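In structure tokens, one chain follows: the form predicted alone.
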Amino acid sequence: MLRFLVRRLLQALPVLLLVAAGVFVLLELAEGDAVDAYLAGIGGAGDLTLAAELRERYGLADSLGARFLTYAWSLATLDLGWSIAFARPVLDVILERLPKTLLLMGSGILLAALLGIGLGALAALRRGRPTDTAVTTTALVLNATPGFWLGLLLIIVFAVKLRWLPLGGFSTLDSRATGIEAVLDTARHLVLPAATLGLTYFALYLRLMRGAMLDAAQSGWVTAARARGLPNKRIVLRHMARPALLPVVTMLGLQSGTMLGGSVVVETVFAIPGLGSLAFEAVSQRDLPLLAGTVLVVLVNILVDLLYGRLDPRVGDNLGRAAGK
């Protein structure tokens, strides 16, 4: 399984080259740079000497093949640099911020996942019913509503209208609370944004894990397991849930990446300084080092590979005969 791990390693350096060449063009074809950013942003747009030097001290003012090369040196020793825009290593800038992104997405797909695998299951056993209509028609039309909107919508209700749940940011602005008040304090600010990622997503989870369970209810193990007398239960946890799994844990990976676009909007809405966030900010600078560090993302299917290897016993030896030769 190490071997395998440097295998997928190395596979993963093509896709890494591929973002990391794709944000240095865009970047590079958009209108001015980080330096004329900054300058608008203290109000000195005008001061051409100052320009010239922040240009030269950070490298703006080399060839763009140099600031290439100069940038994929970097990625490729992991030294993300110094970040104009917030005059600060970009390391510390995202280390900052990481720890929000994560546990909004880590709920989000939580919650996702548990929608999706619940109902989809639900929805499965009870085909062709009124339950398994309602089910997949909510689904699709969460699935179908912007993020941004549900988002808006969720704040109108329960915190303008109800007042059960805070506008948005990630704690109390003025809150001193310590230990388990402030991780309550998060909790609550974390409800909204976390249901409008989760219930925007998990519509995908559902279908995958209703078809799953249509699929393994029709397979020959499932008709031996009925056949020899098996509980009912144990058919549908064991014989069907299981292996209905296995393209949902995949699904979890593929949208690991995805989400964290999903959270520029959510992160916006709810005024929540996460990556997503960071990322809007990165682009509207054109501080190319510290979008760089926000999309380094695709390292997570390494590890979806490894879990689905552990949910499936065949997925896991063919993997360890592959890492072998």
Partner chain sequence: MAPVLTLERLTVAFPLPDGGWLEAAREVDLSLERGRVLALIGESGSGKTTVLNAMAGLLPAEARVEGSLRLDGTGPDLLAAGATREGVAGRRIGMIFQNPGASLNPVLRVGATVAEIAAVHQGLGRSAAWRAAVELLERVGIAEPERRVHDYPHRLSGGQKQRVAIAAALAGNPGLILADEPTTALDAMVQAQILDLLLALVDQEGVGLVLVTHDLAVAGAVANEIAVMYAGRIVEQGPAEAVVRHPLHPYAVALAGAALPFGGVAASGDAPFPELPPADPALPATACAFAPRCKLAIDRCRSERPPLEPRDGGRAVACWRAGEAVP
Second form
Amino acid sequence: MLRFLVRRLLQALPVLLLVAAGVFVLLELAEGDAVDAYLAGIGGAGDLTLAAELRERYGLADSLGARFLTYAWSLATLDLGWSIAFARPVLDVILERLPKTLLLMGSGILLAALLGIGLGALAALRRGRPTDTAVTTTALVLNATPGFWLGLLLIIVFAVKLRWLPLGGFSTLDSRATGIEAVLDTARHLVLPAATLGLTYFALYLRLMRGAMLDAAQSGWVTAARARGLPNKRIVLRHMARPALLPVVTMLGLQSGTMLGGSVVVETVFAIPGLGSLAFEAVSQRDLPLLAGTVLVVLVNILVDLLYGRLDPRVGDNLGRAAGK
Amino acid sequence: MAPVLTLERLTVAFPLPDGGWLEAAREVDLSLERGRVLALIGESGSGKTTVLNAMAGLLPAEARVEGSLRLDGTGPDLLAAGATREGVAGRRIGMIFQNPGASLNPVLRVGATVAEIAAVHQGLGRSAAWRAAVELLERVGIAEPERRVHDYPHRLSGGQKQRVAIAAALAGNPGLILADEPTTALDAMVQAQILDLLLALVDQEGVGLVLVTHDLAVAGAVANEIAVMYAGRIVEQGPAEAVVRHPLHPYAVALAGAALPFGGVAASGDAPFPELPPADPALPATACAFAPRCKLAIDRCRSERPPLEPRDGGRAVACWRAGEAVP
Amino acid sequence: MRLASPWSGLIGPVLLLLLVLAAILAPMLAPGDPLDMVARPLTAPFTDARFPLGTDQLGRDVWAGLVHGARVSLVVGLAAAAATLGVGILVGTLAGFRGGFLDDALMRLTEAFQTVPTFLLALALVSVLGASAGNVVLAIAISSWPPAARLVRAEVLRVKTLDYVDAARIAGMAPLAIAFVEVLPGALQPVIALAGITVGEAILVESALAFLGLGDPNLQSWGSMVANGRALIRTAPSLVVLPGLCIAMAVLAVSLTGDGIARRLGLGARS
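Next block, the form predicted in complex with its partner chain, ref. the form predicted alone:
All chains and molecules follow, beginning with the one already shown.
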């Protein structure tokens, strides 16, 4: 098993190198560097001496090859360095933001999965009936809805009109709440963004679950379970839903990348200082160390996905099917 | 003692897309005592699996079913409108399928599959049901049952899977077992082992076994009685040895011969929707269905269907030229 | 997935037709530049006959923005989808047909692109290349081609073993000609099923980029209209609601239409 893992890791290596190199090339293509962006930010765009000094200090005056080596070395040694834009260690910035994004994505995926599994099973059991049509149509429409717009609609309804939930942010700013109150406060802030992610992404799980349930319903073991006299509820739960969960659960682990993309928009809409918006800032600030740090987080995520996907041959098939639908 | 199975005048029809009906089984009578084996044989589409599924309560809801089915000579007619299978399926009728792999839930340990049925039908608790599963696996000849209960189906061989499926059929202590081509998907040697196991269960536990097969050799080896089906009807019925050695119906003669004179026997009878051999449009509906393929067919066969008539030795045959030598 | 009633197959094409008409007739339906200030800011919808859907905080006509936005969404969406499928078809055909090292290299490249979250990559590309309609199309194509490449490769692998391809080889056709003339057309059918989804995704990515301020600043896009209306969701929610509705409608229209076409060709998934 260990040898197998090591071999998979080595196979994933070229992919990781390509991604890392791609990010570097992308930044080289960009006009201006972090110093330009920083100076523009503090209103000192014309100060050439300061610019030269800063470039010297952050190694931006080095040759292209040297800079690439520095970048690759910092990735390989997990030494994340100093963020020019935030004037803080990159690790600090990332560690501050990562939990928020993880919490947001985690609750978003959980909601999407619960909705997809529950409604997918329901639609399969009511196949061709009005419930099936209503559920699949709703998923189809929500899947076509832009996340940022759905988020704003939810804000209009639940924060502006009904005033049930906060407009945005991750916690109430001046709150000194601790313990259970702080948790509840964060949970209240999470409801709308998590709902936005969950509602826009559950269609995939619904499709997978519905199809797998229909397959299971046609299976020999369900016929056998009926012939063996098992109660219908048992058949649905143990012999249809349980096997049908396999492809859905497998897909869960693979959706994190897509959701990371979605979380950029959702974090912007709900003013959540998370990793998605951090990546956006790193690119627009040309902050290479910061970007390298966020790329590292993405790479870890990719690595987990790759290992996971390679371990289970069915995953690749499902991915292809999901992409092809 | 009353027969464990009494099936009378079973007719099953499936709706066709054009609004018509396809009669897959017509006026089928069967009867079986405990401790005996009845083989239902015929080629794919002969209606034998339809008859079995009607008895097991596995026909699709849109099928039209007529006739009556009683267990142990008493109790309600299980084919009557509104009849429930609760307390019957698994508890009084056990079913074994052709493809043992497909009949086991792939995400459940085989012990859980068997224990679940024992729990439901015998009202056992978790650990008692699990012990019952170990015993059942031992009874069907699985080595090291304490270890095997923890295996998932894909870890087992085809023969082992079929043994587990037989254990699952026994878990509710049924008096009647219906087996649909239980050995067709297995290797020749494993086939013999599974047939031995089924026979041993019939002998030791006194259950009645209905065995659906397309293989006359298998039927002759294990059955006490044979019913030969063609195009949804029983065309010949009688003690197994007599039917195998001296078939009376030309179709049974063909089955008993090395090969059929018309392209051979189709592999299996597990098609979900039974396909009948194409009907000859020139033939009236009242004709003998086998006439177009029969070397002995005369004009009468093409206009008038022969009824299933009793013969000596507890036999019955539906043919105007029964017993005549087939060229 | 499919809507059940018999006329539901028409919903997609009818919606799409309306959007296409709006896009084509935009200069007649709403003459002038939709970015011009034409009236008092924040005219409420349905209060002024000249500006039926009202105006935004800069006095720009919302109706004009919506019909001109249809142009941006459809043109960018279609161009990006065409480029996406084009790259995918090229890579997939070469990888599948040539096999060997080229296949390995191209598939590693495909995996590398596929593992980076599509939207993050598009975002990075546009912010680096600069916000213009052409760059948006380019960014969407560069970030979204992998699924098409994998699909085409799988199909090419299947088709290239068929007899007629052998016949072409024996007849002495050049390998590349065989790949693109004989093999590719046979492998294209599933791509048709993918096309509707690709266009829909492209429209969504374009609108999200525009929402984040990375759309073409010279064009009125639905996404940037939503972004503009965001500051006023308390007082003028229609500035957010209307353009977003248009995006959802457009995405739904293309995916339903694509699905319907795929179904007609007998490629659709089971209902």
